[in-house]
Amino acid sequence: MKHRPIMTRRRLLKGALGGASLAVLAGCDNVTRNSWLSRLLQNTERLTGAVQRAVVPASALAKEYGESDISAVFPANGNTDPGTADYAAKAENGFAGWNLLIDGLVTTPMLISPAAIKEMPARTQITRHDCVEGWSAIGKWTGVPLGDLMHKVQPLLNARYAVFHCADVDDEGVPYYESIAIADCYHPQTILAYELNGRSLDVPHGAPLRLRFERQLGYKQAKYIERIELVESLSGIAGGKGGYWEDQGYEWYAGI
C-alpha cells in the first residue's frame, strides 16, 4: 500500500477552527482562559444536549432509507488513511493481524478480531450521514451491534463513557478518539460496521472497523478503531472534551 500524507484535510479544518469558527470565542487566548467563559460554554453544551434528549427519546430511530436512495457516490470523510507502516501492513494482509480490544471498566475484557465479529448477528441499515462541512450521503452499512459486544463484556456500574481509540494520528502525532455515552451503545442503530453497501469497508472508509453512531453528526462516527475503553469520566483523555474534534472546539453532544 503506497505511503500517504496523513490528516492533511483534518489539518486545514483544525486550523480553520483555530482561525475562523473559533475565533469569535477564542478571539483573546486571555478570554478564553477565563474559568468563567469556559464554564459558561461548558453548561450551555450539557443544556443543549439534554435538551436534545428530553425532545427525542434515547430509543427514537434516525430515519431508514430504501436501496434506490442509495448515494451512488458515499465520500470518505475525515482523514482516508491513517498512514502507518503498521496499519498498511495490516491492510496488506486483509487485517488478519487486527484485534479489537475492549476494556477499562468492564467484568470481562474482551480481544476480538474482526473475523470474529462477523460471525456474530448482523444488523444492516440504510441512512444518511450528516456531516458538519454541509454535505450529506446515504450509505448501506453492515455490522455488529455494539449494545451486543457491551453484553458481553458487561460494564461496570460507575462507566459513564465508550472511547473509541482509532488506529489514525495527525499530523503532529495527536492520536484520533471519540467517545459516546454508554446508554448510547445500546440504541439499535449503533454498530461497528465492517461493510459499505454491500462490500467490505475500504481503506478511505475506515477498514476494518468504524462506528456508525446514526443518530449524530458526521465526525461522531469513528473509523479504524483499535480499542473501546469504557470509563467513568472523559476528563483526563486527551485534551479531555471527549473527542479529537471536541478537543478543538466542537461539540460533544452533536445530536441530528
Ligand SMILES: Nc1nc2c(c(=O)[nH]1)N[C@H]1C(S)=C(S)[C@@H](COP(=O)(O)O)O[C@H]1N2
Contents of the next structure:
Amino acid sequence: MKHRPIMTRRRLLKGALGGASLAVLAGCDNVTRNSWLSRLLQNTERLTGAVQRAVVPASALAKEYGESDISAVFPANGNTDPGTADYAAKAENGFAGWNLLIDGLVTTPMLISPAAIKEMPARTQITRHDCVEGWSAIGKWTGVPLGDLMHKVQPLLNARYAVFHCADVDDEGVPYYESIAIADCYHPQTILAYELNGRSLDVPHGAPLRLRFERQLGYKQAKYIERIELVESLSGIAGGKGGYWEDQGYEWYAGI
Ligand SMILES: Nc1nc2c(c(=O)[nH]1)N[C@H]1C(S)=C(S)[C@@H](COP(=O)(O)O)O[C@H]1N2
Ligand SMILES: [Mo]
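For comparison with the form predicted alone, produce the structure of the form predicted together with this ligand.
Full complex below, order starting with the chain above.
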C-alpha cells in the first residue's frame, strides 16, 4: 500500500501541532520511534477526538457542496483493485454474483445484492474527502443510507460497532477492514455508496459498495465491502483496534 505509517504520522502531527512545530521536526524520519514524541502525539490525537465529541453533536452534518465544486479528478488511493480471480470474475459480470452479508449481533441476518440495494431509496451527497496523505477531493456520492439496512437487520441491544470487511488485502495478505459506532450507522450522511459523480462506482473507488462516513478521514471510507458484522467489542477482530490503519496506530475516531 502507498500509505506509509511514518509519513502519515508526520502529516497527522502537522495537523495536530501546526506548521511551526513541524519545522522543528523537519528531517527527523524517526519521529514515531521517538517515545516522548509519539506519546505526545497520541495524547494530542486523543484530545482532538475528545474535544470534537464534546463540542460537535453526533448528528451534525458534514458540509455539502454544489455541483460546480466537484473535483475534475477524484484520486483513487490505497488498494485500487482487490486483484483476486473471484473479484475480477464478479466485476466482469457487473457484480451480479456479489452479495453483501450483514450478520453478527442482529435479529435477522441478511444477504443482499447490489442490485437490490439500488432499488432502495437512495441519498446523494456532494462532500469533501480528506486523506491523511495530504490530498482532498470533492465528489458526488449516491448510495443507500446505512440506517435503512440497519432497520432491516435490527441490531441486538448489545451491538456497539459495525465492522466493514473488505475484499482486498495488502502485500502481506492482511485484509482491509474498518468499523464505526452503531449510532453513526444511522447518521443521515452515512451511506453505502454505489455511484460516484453519477456513474456506477468503478473498481479503483471501491465497486460495488463502499462506505461514505463523511465526518471522518479517508481511511474510514471502506471500499469493496462484502460483509458488515455487528459486534459488541472490536478486540476480537484482526489487531483489535477497529481497522486496518488503526491496527498500525491511527486513531479509530478519525474526526475531521
Ligand atoms: N478496502 C479498502 N478501503 C479503503 C482503502 C483501502 O486500501 N482498501 N484505503 C482508504 C484510504 S486511505 C482512502 S484515502 C480512501 C481512498 O478512496 P478512493 O480510492 O475512492 O479515493 O479509501 C479508504 N478505503
Ligand atoms: Mo487515505
